[in-house]
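Only one chain is included here, represented as structure tokens and corresponding to the form predicted on its own.
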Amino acid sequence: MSDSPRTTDMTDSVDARGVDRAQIRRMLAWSPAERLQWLQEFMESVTEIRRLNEDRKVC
């Protein structure tokens, strides 16, 4: 994976509904295996953040 979907040019990429088409195009340019790898890494990050915050009180 060469580029993160978060590092795309945002010029004219968001439609009237707020959908970022550049981000969609970036993800579709990746192979299914690359998309799965990105998703797995993202979920590992979420799990780590939750683990680090499990002792914090929720307001």
Given for the second form:
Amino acid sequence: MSDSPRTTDMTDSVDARGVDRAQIRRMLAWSPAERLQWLQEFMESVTEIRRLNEDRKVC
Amino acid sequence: MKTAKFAELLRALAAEEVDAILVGMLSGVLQGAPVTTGDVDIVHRRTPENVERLLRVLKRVNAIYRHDPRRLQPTASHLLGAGHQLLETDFGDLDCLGEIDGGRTFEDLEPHSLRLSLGGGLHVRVLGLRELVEVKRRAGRPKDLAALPVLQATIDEAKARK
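Please show me the structure of the same protein in the form predicted in complex with its partner chain, now that we have looked at it in the form predicted on its own.
Let us now look at the entire complex, which starts with that chain.
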């Protein structure tokens, strides 16, 4: 048995336009409140990453 | 950069019973689209009574016009008009839009909206995904067009679940 990690066949979840259908299905399984929480956490992560990099020079 | 506190803004609007429809990408997220946004966009009912309620909320969250160094506060006359009031608040950016999509008001959009529960007695009215797609298609800006495949796929997946 190979030690290599199992890879995922993206063709099952990503459609011809590049949209990740699996991600949509996961979102649809959540309540609106859970979807809002997902966005809140995402935006807080973005803010934190920006804060951690605010002293870095932009080329 | 201030992180938006979406739930707090929505709760503040609901607490004053402001008649408004969420019309931006936050509307898409609440309906299951895995998209992101940093602000809250609403189309509010432009009656004096509702504008008064909205103003109370805006005062409470310290709303001022963003991109304006004078730190002006919105007034009733601003909110009664058809224009777009782009504000920053204690809970992040809030856009109060008198009309969208070539002159469509709260009353025009309401039949295409739905009410969603966010738990704890909090309800919000959002523009339905199909209408959101059409509005963004007509807006035609690159950022709107870029979101269309995800929004359309969300409609398709939601339909398949029924």
